[in-house]
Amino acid sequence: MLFKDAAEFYSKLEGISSRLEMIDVLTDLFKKAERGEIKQLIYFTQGMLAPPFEGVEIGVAEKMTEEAIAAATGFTKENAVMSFRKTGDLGLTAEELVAKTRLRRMLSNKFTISEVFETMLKIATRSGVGSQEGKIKHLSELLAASSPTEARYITRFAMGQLRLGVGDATILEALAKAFTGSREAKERLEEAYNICSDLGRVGEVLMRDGIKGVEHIKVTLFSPVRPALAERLPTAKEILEKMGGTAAVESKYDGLRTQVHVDKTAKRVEIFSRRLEKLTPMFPELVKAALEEVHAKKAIFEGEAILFDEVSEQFRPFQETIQRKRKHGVEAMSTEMPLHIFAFDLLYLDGEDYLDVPYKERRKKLEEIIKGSGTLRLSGKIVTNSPKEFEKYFEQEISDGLEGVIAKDLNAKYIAGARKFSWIKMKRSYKGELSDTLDLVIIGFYRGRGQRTEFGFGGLLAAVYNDKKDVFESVTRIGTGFSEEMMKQFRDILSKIKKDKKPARVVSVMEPDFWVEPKYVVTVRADEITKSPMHMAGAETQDDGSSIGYALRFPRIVSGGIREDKSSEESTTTKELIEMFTQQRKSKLAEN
């Protein structure tokens, strides 16, 4: 398949105000893949060359674009950079110059999207002396033979810019469509994506073997699984209701979730983020623990990573543990602030898949091969089927710092990548505030006011997740409890993602002044959520035509700015924002 096409298709994308459109123009591009290249279709699609816990990044700088730009088109650097203030967009630079250039086009190479591909992965991983040079010569010589569409995406692309908009599920129900011949089969393939996070492979393995082929991928060291996710209810007494009558409570660690493969055999470790990106160089101290401290000789499993004082006894604030997350003086980083593993799961061990296996047993293994006291410890946990006793044990957990509990079902399997009751967490209440903060996806920004006028930014538009419909409904707009320099951080980031309509999978009345790709997350804590006719988060329709939906009262952000361990799609979603309503109204009930 030629790049050309996929590029026809990407424009296609772009002019699209519907996610039912959207599947349908990518259930035709995939069906035109040869078998090869589905894999690599789907990445270009995601806007990657390779899945997240791969480290495999693409990230031209703009100098060596517009570099790379006027190369190909023997247009000055500087017409590059004088087409860029205009357009804001080097994609949108790449394909005016393209169309205007009067060298002789080398239009006879036609590219694949294999070809492409591949020299786009020598663009991410040349490194040393000259790769800067070769970067830039790869990538005026694919636009030197683009047509004006295709430079478009090339130059996103490389950029790690692509902007299309498009969600892992949107691509899942495309795929099912396009080589089921019904969206049904989804739910299948969703399955299979949450054990091996790979959306290449498990189109690859659709394409040729068929559904009963995907339902063949298992648990694999270093593929990750997508974590599982915890509901949430605001008292012992319905929780454990919930789960049967007993249930073990974990404690909640407010640090960064993180998944260990160890193969002591082939004495290698790699540690993996939320959003399954690779930590490994991150975190020395923990590599040499799981070396050394884990009683298996392959094992997968589960843990929060967080700043532990020894001496005190004293958990430090997920700010200072997010500090560790660098990577430039990780060496004395990792002596200064050197991180515990507290483990709570087991998914893997000795060749053995444990995602079907009880929660209880998981436990009772993950128990054998973590035991001491060293840099990695077993989470908290007792069983009880006492309200009294679940809430003692949350008051302790409090008391000593953390955020809360999770209680887990003894009997359940491990649920990838989904939200089930099989996990409840139950986190502390403040007076006046919603007895939990919410995860919200940024979807617009607006010009500052007043006082806020010299830094360009005045306040966020949110969403919370519909994982139903794949998309990002309205809930709240933000205005308060930024410090000057998040205001900054805001701008900055916000005007490169910067949309010139509402996207496709955004779903809002409210029109901020500036609409944004739903890429970032911030967590804000309310008051209380109410009803209201002007955003679109679980919004019903009223007997007169109008929709009323949820909305936040009193947001402010919580500090710290964006969420970087959390995806999109990993925000508050619209079923756990209703539930907190229902919640919050129970208790209302209760006090009166």
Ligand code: ATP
Given for the second form:
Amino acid sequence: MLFKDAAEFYSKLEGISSRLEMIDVLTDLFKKAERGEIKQLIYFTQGMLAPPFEGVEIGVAEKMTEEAIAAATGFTKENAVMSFRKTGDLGLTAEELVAKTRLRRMLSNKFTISEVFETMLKIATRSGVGSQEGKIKHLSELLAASSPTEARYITRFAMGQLRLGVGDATILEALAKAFTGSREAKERLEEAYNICSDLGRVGEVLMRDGIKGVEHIKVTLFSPVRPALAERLPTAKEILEKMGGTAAVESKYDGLRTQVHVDKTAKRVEIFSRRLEKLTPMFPELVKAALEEVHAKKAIFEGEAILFDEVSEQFRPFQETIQRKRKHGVEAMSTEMPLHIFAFDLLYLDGEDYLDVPYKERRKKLEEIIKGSGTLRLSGKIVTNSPKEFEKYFEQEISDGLEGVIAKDLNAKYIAGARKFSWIKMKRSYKGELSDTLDLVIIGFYRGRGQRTEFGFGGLLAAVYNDKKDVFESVTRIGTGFSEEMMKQFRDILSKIKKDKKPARVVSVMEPDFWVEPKYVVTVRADEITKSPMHMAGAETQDDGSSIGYALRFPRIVSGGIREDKSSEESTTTKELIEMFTQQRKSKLAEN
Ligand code: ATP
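Other form of same protein, the form predicted in complex with the ligand, not the form predicted alone:
The complete assembly is shown below, putting the previous chain first.
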């Protein structure tokens, strides 16, 4: 498939505001791919060179891109800089300057998607002496042979800014339509994706072996599994009833979720975050512990990594644990602030996939392979059928400085990538406040007014994720809780991802001063969930044609700005918001 064709599809996608149309365009795009290309085409469309867990990053710097554009078009670097000042997007600058280059028309642009992909891979992986010049050369050679439209997408991709606004669910649906003829297969594709976390692999297997092949995708060492998530219910009694009378109740630690893959035979360990990024280089003490303290040859287990003082047996707050997530001074930090992992699940053991094994057996095996009182420990746990005993355990955990508990259904499978009632969390709630925080996606921001004019930032417009429709629905405007430092941080970060119109997957009647790409997540606490015609979260159309959605009362930002461990599609969903609304109503009725 020629890259020229892919670029035309990308250009079409940019002009579309409906998700269904997006699916149709993507379906046609995927149908055009040859077998050997589909994987690369999917990654390219995601703006990536490999699934995120492989950590292959492309992100050519602005200055280098300007040089490459100049070298490719014969314009000066100053011309490129001036055009960039006007367009604010080097993709558009490349397009403009390439279009102005008369020579270009004499060249035929016949490179394939694979050729562009391979060159991008070279750009991303070149390192060492002379690598900057090498990267500029590769990029300028591509641009020199591009049409204006190709130049736009090549430049954006090389800078790590392709941003077509296409979500995973949209890609899965388009793959189902392209290769099975109907969207029905989407769920089975999603299950496979939840197991291997690699859309390219799912697409490739589907195209080669059909849906049967996709069903055979199993857990593999060093390919992370998308994490299981917890629902919420407010009382021990309701949780036990929902779980059929008896459940395991585990301590809920407030640290970093880690998925540890260990192969002792090959002496290899990889640690993945909740977002499935590789954390391995950041935590040498955990790598060492996985090799020394796991009593198995090969295993994949999950646990919460947290700062924990062995002498006082005190847990440290999340804000301190998160400081360990950095790339510099790693060795020193690993001895000054060593982490512990409290393991809570087992996904694979010595060649066997454990996802379909009931929790009680997974846990039993986990207890056989992790016995330690060292760096690796087991999460605290009781098994009970008594709401009283449940509550006592919960109170004990709270007084020990933990967040609450997570109940687990003894007979449930591990449900990868989904929030289900096989895990139910219960946190401490305070009167007059929602019992849980919400993780919201930023979809826009406001200019500062009054005292805030100098910061150029006056608040956020935020959304929940509707995972059924794969769109972001506005739920609140947030104006409080920001420190001066945070306001500057938000202004700087959000200015880089401004959009001149409402992005395709955003649903909102509120108009912020600036729209942004739905990329960053913040944690928000609120007093109450209300119904409001101003917001579109879970909106239902009324008889008079207007619609009423859910909104937050007195929303404020909690702790430390942007939540880097969550992607926009991992934010609170519309379904969760509505469940929280229903629970709030029930507890109000109970109080009265
Ligand atoms: P929160 O912000 O409340 O942690 P979340 O959306 O990140 O919520 P949930 O699905 O609500 O995730 O809760 C599960 C999270 O709790 C896991 O991602 C994990 O990081 C953490 N956790 C701590 N202890 C446990 C445990 N014993 N079992 C499972 N998860 C645990």
